[in-house]
Each structure stands twice: as structure tokens, then as C-alpha cells.
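Given as C-alpha cells, the chain that follows is alone and in the form predicted alone.
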Amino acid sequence: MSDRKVRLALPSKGALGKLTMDLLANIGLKVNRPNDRQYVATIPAVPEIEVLFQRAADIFVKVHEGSADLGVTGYDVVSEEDPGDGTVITAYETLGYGKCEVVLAVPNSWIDVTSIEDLAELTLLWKAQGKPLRIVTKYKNLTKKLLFDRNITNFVLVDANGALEAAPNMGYADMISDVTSTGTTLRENNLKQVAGGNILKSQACLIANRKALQSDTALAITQQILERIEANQEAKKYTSITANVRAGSMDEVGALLTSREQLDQLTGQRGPTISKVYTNGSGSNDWYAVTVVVQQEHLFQAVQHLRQVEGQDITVSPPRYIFGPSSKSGETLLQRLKS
């Protein structure tokens, strides 16, 4: 491991692939892939990383077998494929994109079936007729677990690839267990979700091979990636506001901004940052620049507050990162490695 690069498997195409590339670019780890036909790429900012492009559905297997050290894929894939042997660690569970849900869905024509309890009754009725419920799915393990947890046993799982939504209409399955993001595809194929049949909420996640992280290099790179992601996600909650305020001194500006307790959320995480403005030419020298970082939902209240203290030239910009005193995700990773 010490003589080779850290292998990071990324989705090769589709929305998950594009959004993963966008994420890495946003955290300063832009991938250099000269053309879409190349399945190996680099990250110039961290030359110790070798990027391998794979199908999202195959990335868990690659990390599990050790041909990749790290990988980005859907949490639905991880939950379905993980044998529970501890070989693969989920290093970051919520990357914030690729959101979807694995659900049970039946034909709209089944007007008496709206809930998992109705489905259980139907399977008992069909069992008396010697007929199992046929469910087409790519999520056999997850589907089986949900049904067994609901004491539903009279079913068979049907293998298929491609668009599963067509299966009931084509007649090779009675219902489906599949992923949906908006429900539009289900509705357009005359299917409806079963209440209580929500199997798993999923989004893109970062996974790692436990053995690979025994390497100091791989562990350090993984922690760096985690900390960049964490700080970038934290920054999305905040906005930075700067204004010029005229007053007799910095202390006077500080007092104007923080005079009331209810202004806490409008004057920055720790309080305003205040600095002297050196004006051009013969301009007045009693101007101070005030910067506050507030949560997005408090933006306009904070701007209004700055106006109330005669703030001018107000500008707003998004912080790119907000780093805490330590990386929570990095600490969580270390705990998982010890377990």
C-alpha cells in the first residue's frame, strides 16, 4: 500500500457521476479526466489519489474486494450488498445528493391495497389459492427483510434488469420493489406506493475498505476528504455579510451591533468582526468594516440590522468552508475503525 496510490472509485456516468464530480470540484479536489472514455483519472490537488471510474452499482463490490480503497456510491447499494462482515466502512453517509427511496409499489388497479397491512392480507388470500406474490426487484435482501419483519412470507422475488416499472403490465411480476426519487415514474406507469412499504432512504455516500485504511497515507487522505466535505456542507448553512459603518470607534460599532440580547443570531457566530477602513483622499476616517457570518435564514434580518446602525455598501458572499475545532466525521471514522 505504501508504494502505490490511494484508489478512489467514482460513478462513471449518469447524474450520480456528474454530481460526484461537482462535489469534488467544490471541495478543491477537481478530477482531471481528459475525456469520458478514460476510466482512470487524477486529482492534481492530491497526487497520491488515483481515480477509477466504475458503474455505481459495482463500486461497493470493488471496495469490498479491495481493488478500490475508497468509493462513492448510493447508500441503497451499500445496504443491499453489504454482507455485514465489517470489510467496508461507510465513511460519510450523507453527501447531500442522489437522494431517493426504495419502496414497494403495486398497480393502481389494486384499489383494496393501499398499505402494508392490506398487502399482508392479500398474500394470505393468495396463499390459500396456492399463488405466491411475485415481486420484481434489484433489492432482494432489503425487500426480504422488510417483508419478513411484517410477517409476510408468501412471496417470490423475481430478477430483472432495466425498467422494473413495466413488469406488472408485462405480466412477469405482480408488483415492484424499486428506487424512486419523485414518484413520477411510478405514477406514469400506473403504480402507487404502499403505505408502510418504505424500505430505505438513500443518498450518495463515501465508503472505504477497512484494511486499506491501515495505511497511514490512505487514512490521512480519507480524513482530508472527510474534513473538506464536512466544512463545505457546514458552510452551505451560512452566509457572510460585510458593511461599512460610521462611528467614533470600533468599540462604539461593537456596542451598536450587540446592544440587545435578541440580536445574537444576527451578529455572527461569535460576534461581528470589525476593522478600520482607510478611506481614499480627504474622506472621513471614522468608517469601520463590519463582517458577520449568519445562518442563511437570518440573512435579511441581519441586513436590516446593519441598516439600522447606518450600515452602507452592504455585500453578501457565501463562505466556501467553515471548519470546526476538529472534524466530527474524521473522529467517527476512527471510532468505526476500532470497532
Ligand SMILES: O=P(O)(O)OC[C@H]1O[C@H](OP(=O)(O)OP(=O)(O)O)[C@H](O)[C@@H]1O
Given for the second form:
Amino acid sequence: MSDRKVRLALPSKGALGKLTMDLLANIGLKVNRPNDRQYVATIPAVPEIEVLFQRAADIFVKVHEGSADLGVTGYDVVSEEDPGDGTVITAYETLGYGKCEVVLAVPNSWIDVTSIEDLAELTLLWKAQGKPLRIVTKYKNLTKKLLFDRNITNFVLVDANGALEAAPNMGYADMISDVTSTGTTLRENNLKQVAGGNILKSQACLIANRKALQSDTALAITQQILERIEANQEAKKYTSITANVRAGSMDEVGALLTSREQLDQLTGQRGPTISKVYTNGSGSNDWYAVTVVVQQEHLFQAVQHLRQVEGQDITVSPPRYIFGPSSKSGETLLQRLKS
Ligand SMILES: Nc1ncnc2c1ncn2[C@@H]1O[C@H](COP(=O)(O)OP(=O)(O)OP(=O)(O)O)[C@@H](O)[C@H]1O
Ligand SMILES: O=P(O)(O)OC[C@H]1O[C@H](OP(=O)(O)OP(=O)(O)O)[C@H](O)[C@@H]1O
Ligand SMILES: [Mg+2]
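Other form of same protein, the form predicted in complex with this ligand, not the form predicted alone:
Shown next: the complete complex, the earlier chain at its head.
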């Protein structure tokens, strides 16, 4: 694989399509896709990457078979499709979007069925009548596992590719096992979840073909992507605030800022950064720029704190990345490659 590019499969449309493009743009890896009918694209910032657009439901298989080295898809797809042979590694589990849950849902009219235990009882009743429970789903493996774990066996799984919520009304299934996010589709189709019927929480994740990562280039690119994702997610928790403060010296500013309570919360991760502002006037007191990086929830307290030392021209900007001394996700990937 050394000569060919590193192939990154991305969702071509649907619930993950645009959000995946937004993620990559936000971490400096903007995808250049001339139009949305082209299924091959590039990331100008990393010419070694070739982007391939596929349906999210197909991306796990493409990475597993090696026709893509990396891929972004839903964790539900990974959990449903993964044969557990170690070919595919989940490099980053929580991309932060495409949040949904695979659940069992039954018609509202089944008023006595409110839990998985009730469902088990129903299947026993139906068994005596020679009638299996028909469940329509795209998630056969996940659904089977949950039901077998609850000793529920009198069921058949019905295939469908979408709009599953219509099935009980149309009569080709009795209930469904599908993803829900806001719950609107279930409600609008007179379906309800059952307690104990939550199969899997899911969000978008980055997966990789283990063998492909034996290539130094592919591994280096994957680690760069992980670093960018991780630092960008860390940065979202913080905000950077800068104010101009007039004082006799830097030390005086530092003392002013660090003399008050809530020190660690309001003066930043490592304390305030202070630099001299070169103004054209001269006088006994000079201006100093003070910068603190604080957690989002401490923004206004930090602004008040800076005002208390007569800070002016207080500007706030979101850090784009916050890199730690090393990348946790990068280290986890290397561990997984060794196991
Ligand atoms: N309503 C939703 N809210 C959040 N994430 C969702 C939602 N529906 C699906 N997803 C996530 O997006 C992934 C892709 O679903 P999507 O509906 O975009 O394509 P699909 O259902 O696989 O195929 P199709 O293109 O036929 O809809 C799912 O595997 C799941 O992880
Ligand atoms: O809980 P909600 O916010 O209503 O979202 C859940 C719905 O979203 C997806 O439908 P999609 O639009 O992908 O259609 P599909 O069923 O054909 O995949 C999923 O299949 C559910 O039907
Ligand atoms: Mg869908």
C-alpha cells in the first residue's frame, strides 16, 4: 500500500454526511468535493489522503475488506457489522455527532407491553398459538443478541432498508428495532419504546483497517487526524480572554490577578499570561495585556475578575485546539495495534 494514497471513506449523505464534512473542516482537513455527485475527493492539506464517499451503512464493510483504510460511520453500524476478527479497529469512538440509540419499539396499542419482560411473556403466549413475534430491523445481530440474552426466542427478524416505523401499521411486522434520536419518528408512527429494550447508544466514530496501519504513512496520517480531533474537542471546553490592564509592572499585574480567591478557576490553566503593551505615550503606569484560558462555564466570572483589576478592552476568542503533552487517542491506537 506504500505507493497508493491513504483511503478515507466518508458518509456520502444522510445523518452523518454534512456533519462529517464540518468536523474535517473544523480540524483543518477540509474536503475538496467539487459536487455532491462525485464520490472521490481530496483533502488539500494532506495530499496523501484520497477521500471516498460511501453510504454510512457500507463503510464498515469497506474498511473491513481493505478497500478503504480509514472510515467514519456510526458506532451502530460498527457494532452490527463487526465479526470480532480484529480486522477493524475503532480509532476514535466519540466524534460528538450522529448521536442516536438502537431501541426496540412496539405499537402504542400494546398497552400491557411496557418492558422487555412483558415482551418475553407475550412471545410465550404467542408461542402457544404457533405465532412468532415479527421484528423488522436493519440491526439483526444487535437485536438477536439482546433478545437471546433475555431468553426470548419466539421471534423472526424481517429485513427492511428504511422507514421501518411504518411496518406495524402496514402489517409486515409486529414491532421494530431501529435507531431513534429525538423520538419524533416513533411518536409520529404510534410506537413506543419498552423498558430494557435499549440496545446500543451510538455516535459517529473513526475506524481503521488494522493491516493498513502497518504502513508508516497510514499510521502517521491516522495519528495526525486523532491529534486534531482530540485537541479540537478539548478546546471546545475552554475560552481565551485577553484584557489590557494598567499597572506599574508585570509583577504588580500578576499579584493583582492571583491575589483573589478561586485562583485556579479564573486565572487560567497555568495562571495568567502577561505581556507588555507598547503604547506611544509614556508615564508611570504602563499597559499590560493579560490572557487567561478558562473553562467555558467560568467565562463571566473571569471577565468580572479582570474588571476588578480594571481590565479594559476585554476580548474573548475560542481556542481552536488545545494539545496536551501527548495524544491519549494516539496512544490508545498504538496499544490496540499491539494487542
Ligand atoms: N435520526 C438520526 N439522528 C442521529 N443519527 C442518526 C439518525 N439516523 C441515523 N443516524 C446515524 O447515521 C448513520 C447513517 O444513517 P443514515 O440514515 O444517514 O443512513 P442509512 O439509514 O444507513 O441509510 P439511508 O441512506 O437509506 O438512510 C446511522 O448508522 C446512525 O449511526
Ligand atoms: O428519533 P428521530 O429523530 O425521529 O430519528 C430517528 C429516525 O432517523 C432515521 O431515519 P432516516 O431519516 O435515516 O430514514 P430511514 O429510516 O430510511 O433510514 C432512523 O431510521 C429513524 O427512522
Ligand atoms: Mg437512515
